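The form predicted alone is given below as one chain in structure tokens.
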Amino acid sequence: MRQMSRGESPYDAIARLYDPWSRSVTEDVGFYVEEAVASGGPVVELGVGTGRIACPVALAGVSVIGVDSSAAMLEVCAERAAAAGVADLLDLRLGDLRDPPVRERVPLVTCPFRAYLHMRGDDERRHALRRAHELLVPGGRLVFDVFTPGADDIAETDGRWLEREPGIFERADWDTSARTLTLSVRDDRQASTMVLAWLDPEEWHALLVETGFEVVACYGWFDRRPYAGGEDSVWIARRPT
């Protein structure tokens, strides 16, 4: 999850911690690579971060315009792309997903790993979705994933420091009235805190329709099973022709 703030990004402080922190998150990579290859590219990835998705997409031969609000995360991404030999396929740009610095029109815009949850309020969400819509060619697709926490998850994690990876700790402070998650991450040298805000799937569907999209699919996981309740939802929305 990558912060898209208008000021300094909280991800700057943990840019070198981000990959070790998220190393177990691999289930979405193949899904986004498949979508990128099917689109033919280029792809705009909003919240590109350290290139966890973008570098595998580039390795599949698809060019990526990667936007992120954290200069430090983009620095790590550039290093990762160079090490993988795909630097020429990544165009990295510092900017906000609510108003990405992109003039190109593309067949696919992605926003992986719940990055849209960094928006606060429906006005921000509408603006971001409309900007994504503007980036697409007619028939182009927006693909993203979000979550709606379950009561069990909240009860098990609320207010507790948990060791997510060796030496890396994560704390979730849930506010079910405001529907926000204050997420803190630290090791013995680096720390940061960020706020996420969630919606129910019905609300995401309504916002997509309101901002001009046709909803193609809502999956319950990256294996493309139909959404049937649960915490995760994966969306494919289309700009009409």
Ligand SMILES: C[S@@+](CC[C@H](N)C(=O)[O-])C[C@H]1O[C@@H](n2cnc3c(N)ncnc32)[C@H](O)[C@@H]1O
Contents of the next structure:
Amino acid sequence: MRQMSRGESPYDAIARLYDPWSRSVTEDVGFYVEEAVASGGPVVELGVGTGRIACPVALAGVSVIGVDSSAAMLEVCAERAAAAGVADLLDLRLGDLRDPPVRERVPLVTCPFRAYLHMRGDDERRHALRRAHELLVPGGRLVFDVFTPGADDIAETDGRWLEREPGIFERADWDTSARTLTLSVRDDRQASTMVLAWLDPEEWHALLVETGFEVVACYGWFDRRPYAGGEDSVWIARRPT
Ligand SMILES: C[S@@+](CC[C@H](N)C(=O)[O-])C[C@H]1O[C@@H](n2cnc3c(N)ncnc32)[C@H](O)[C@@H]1O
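Given the form predicted alone, state the structure of the form predicted together with the ligand.
The complete assembly is shown below, putting the previous chain first.
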């Protein structure tokens, strides 16, 4: 496979595959739309991708500043926004969530669908969380979700190509010492591999407190049930007034 050049993202090669690949992921959309509407907007979405969340948020009347390091994902997002008639409500910016090109201060910053797992190491995570904190007005919220894999999931999927959607294959290579997941995806035309790094919820909690947030809630799912030890955790953190 072709080497990535500097500035390229592993998502560039699969930008046209991302929506069909994540077609079944719908459970989080209503949750993020609710948060956006309650905030009044505008919203900064870090790792906006193809606008899977941002377009429904815009359709609910809330404007979104979407930051992503993949130019190809942003291109798909712009097309989707135009097709949905919400291009005017989406301000898409190519950039890194560790140093987002955003001067505005907003009541809500989101980082949906595990995009913070692209941060490697606590220094990078702290840096990213501090940047998110800076984007918020006092009292504003950071809302994001992450996962912590269970032993069963690891045992079931490790090192195997699984057909996630018709013609779309996904492979998870887990390193439980380094706590990284090397995730590969391919169809007959496109392929990419990316690394995700996970933490325990207690560690996310500690990082949020350390970077100046008050933790408002940690849910175990997008229906807002309290976290009770599952794989997913959904966080609401607040910049104190
Ligand atoms: C799993 S996708 C989530 C996309 C979208 N938020 C969603 O919910 O469908 C993660 C996104 O984060 C972006 N991303 C990864 N690392 C990034 C970084 N350091 N800075 C900005 N975007 C990043 C990727 O390009 C990708 O679009």
